[in-house]
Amino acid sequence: MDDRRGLLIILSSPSGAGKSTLARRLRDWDPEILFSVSATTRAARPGEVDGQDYHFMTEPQFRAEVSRGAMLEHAHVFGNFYGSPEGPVRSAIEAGRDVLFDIDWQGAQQIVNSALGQHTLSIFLLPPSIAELRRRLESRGQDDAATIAKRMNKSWDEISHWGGYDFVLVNDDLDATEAKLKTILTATRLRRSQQPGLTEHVRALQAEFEAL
């Protein structure tokens, strides 16, 4: 019996803690893991494909989806709405596919409290130190000094919510943290709630036992 229900894998961390790198490594390790495609009300940028990069919606469409409970989580960021549609995620996990979410603590909380909450695996990544977090942000060479300062100011608010996650890992060594993530995921896939065939299997065992 190897059928299973998929997981909603939530990865959260302050910027610079290694979340994006570890998410990519997880998907390289298991290409069957899907990355959640968010819905947004912002306009598509050149080269972006609807349904692949984002599900692009008008604001009335987005609000209607939220009203009928079709978003696992949503937020208003810099003048636009962003959210995770429930339909594609539910279809994926019922087909035994895991879905990976790269979201903040607020989105994570909404998903955990959603109709699919029992199938979540939430993991928070901590940096080894604040000094190292700053060093990583600076070494990426992606942001100017003002943006780095903004990310650093936001980092403590994010870190302060570490207690709301199933697992918390200090990412002081990327390879070691990757190995721990794989162990956590492998074990959680065997959780009772993820094995829909268990009840029927136990009933078959009971019937076999009673026939003795």
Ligand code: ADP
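In this text, the rigid core denotes the largest set of C-alpha atoms whose superposition between the two forms falls within 1.5 Å. Positions refer to the first chain, counted from 1. Everything quoted here is computed from the prediction, not taken from an experiment. What changes on going to the form predicted together with the named molecule:
Domain motion between these two forms: of G87, I184, I159, N153, the residue positioned at the hinge between rigid parts is G87. Each of the two rigid parts keeps its shape between these two forms, while the smaller one turns against the larger by 28°, per C-alpha superposition.
Since the structure above is the form predicted alone, I would like to see how the form predicted together with the named molecule looks, so please show that one next.
FYI, this one's just the chain on its own, none of its partners or other molecules.
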């Protein structure tokens, strides 16, 4: 009865709203959650590790992966290609492990509309204000002014897709958002579609009932 199917947990938000921070916290809470390592054609930032933060690829390499059907979804974001390799996701969810995706709305839509759609949990993070979003992007200290400007310009585009998600959280207080995320995840793990053993259990209950 404990057997369960893994969830595809999708976290989206405008850049800087807190996806990576909250993804880290969720994984610290439950180390069994697998982080989907995306492929990207963008350059690695200082400190980023190939194979851990992203699979860094050239554009021809990326296109070849897409052509052979190895990506669950892919999209063009901020002038670069990004995609989620499918293989690790399928084996994880079949083994009952959840997989966490930090991807944009285009990728979220593709996964929700895929054959794995019924096993997704999609969550959108909103910043408390645009001024705070800018402050967070600047305080992260990872991007130059031009990159920050590009991300700020794109933030409304991303925010405009908030209505397509199962849950929407305003990431004001980090601890409070983390607590809400855990609640959502705990409840969604109990969705009927995530408990493949239920049919058999109900059959056993019926047999017991009939034998009364």
